[in-house]
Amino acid sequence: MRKILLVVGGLLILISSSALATQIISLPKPVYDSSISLEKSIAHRRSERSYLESQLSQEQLSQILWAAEGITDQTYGFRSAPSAGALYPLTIYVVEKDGVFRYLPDSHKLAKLFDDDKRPSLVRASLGQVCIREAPVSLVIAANFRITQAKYGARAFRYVCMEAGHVAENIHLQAVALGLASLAIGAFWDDVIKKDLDLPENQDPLYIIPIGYVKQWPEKK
């Protein structure tokens, strides 16, 4: 992770570049009901690798992020997916043509980290999976295993991976309910992803999930 020296009150302070997010973006409020049943979303979920370039609306992105890690209990701060000990060691990054953003569950906002399109870099890091470049949005799920290890020791690896699976399935089902498609990608070079997205040293990428409108191929006659 890149480090930056700042002068504050005559003192040199070393901070991470990701701490300098210059733009905070409020997301539309999520909705809690729709005409698509959970059963229908399960039945229609498929892994898709071809996407249209059509952009997602802010409402769609907001809904997907809420389904992934959004707050569902304002009193205790519980989120939409189960987490061992309610520790929530995962961070979700949004990668699109306009830059890279970190999702802030507590405020349901996005913090902008980069202005450039990192999708081509993710394609290279994921062994040439071009669907990442085609999809208007890719979510990267990263985990800080140390958070869960502090309480659960050696079992933390299992618990965090389980949690990532919970979050990913929420994303896939919410995408279907919004008329979108998605794909779970786990084949990539971890160190390259960390470098390209400037992830903190204590975070490890677990998933890349491209999301978008699926291409409709002409029917064969």
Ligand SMILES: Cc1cc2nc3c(=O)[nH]c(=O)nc-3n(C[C@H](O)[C@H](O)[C@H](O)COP(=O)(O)O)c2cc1C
The other form holds:
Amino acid sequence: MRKILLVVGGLLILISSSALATQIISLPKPVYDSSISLEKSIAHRRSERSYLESQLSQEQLSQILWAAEGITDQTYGFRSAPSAGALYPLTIYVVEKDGVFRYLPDSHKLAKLFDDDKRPSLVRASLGQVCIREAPVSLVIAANFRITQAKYGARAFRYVCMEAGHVAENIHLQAVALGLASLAIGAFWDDVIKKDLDLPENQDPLYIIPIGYVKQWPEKK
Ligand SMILES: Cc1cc2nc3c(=O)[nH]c(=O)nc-3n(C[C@H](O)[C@H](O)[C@H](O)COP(=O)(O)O)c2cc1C
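Give me the form predicted in complex with the named molecule now, not the form predicted on its own.
Then the entire complex follows, led off by the chain already shown.
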């Protein structure tokens, strides 16, 4: 986590750069129905590595983030994907042309972290997977293993990785149901992603998931 020195009223204050993330953006409410069945979404999900330029709407982005980690039980704060001990060690970052945002599941909002386009940096960090630059949106799933370790010790590693899989599949299937496609990317330099996105020290990136329109959906290939 990058630190920033500020002078306030003659005092020198050291704060983390994330503390400056003050721009909060409300997302449209998710919907709970679709004209495309779950079975059709499963049948049509395919890893896509070439995307059209067309942008996603805020409604589409909102829907995908809700499917990934959105609150589905207001009483206990349970989310769309299961989590060992309901500890929720994952954080989702949205990387697009206009900057980088952190998804805030409790309020279903985005917190803006950067103004610049980090997609080219992610391409370099992922050994040249250029579809990250083509896709209008990439989601980065990062994990804080310590949250789950505190309760489950050595089993935490497998639990947290399983959780990232649950979240990722929700993203893939919701994308298909919205007429979009996606890709699970696991090949990248962790330390480069951490630096590029200024992830907190205790977070590690697990997945990059580009999402966008492709030429052929919904034809069966
Ligand atoms: C953990 C994991 C990591 C992956 N990493 C990459 C990757 O870095 N680049 C890539 O193009 N595909 C990656 N894939 C996608 C697989 O290549 C793809 O799922 C597989 O070829 C089967 O194709 P399908 O997803 O269309 O069924 C990854 C998939 C998984 C589950």
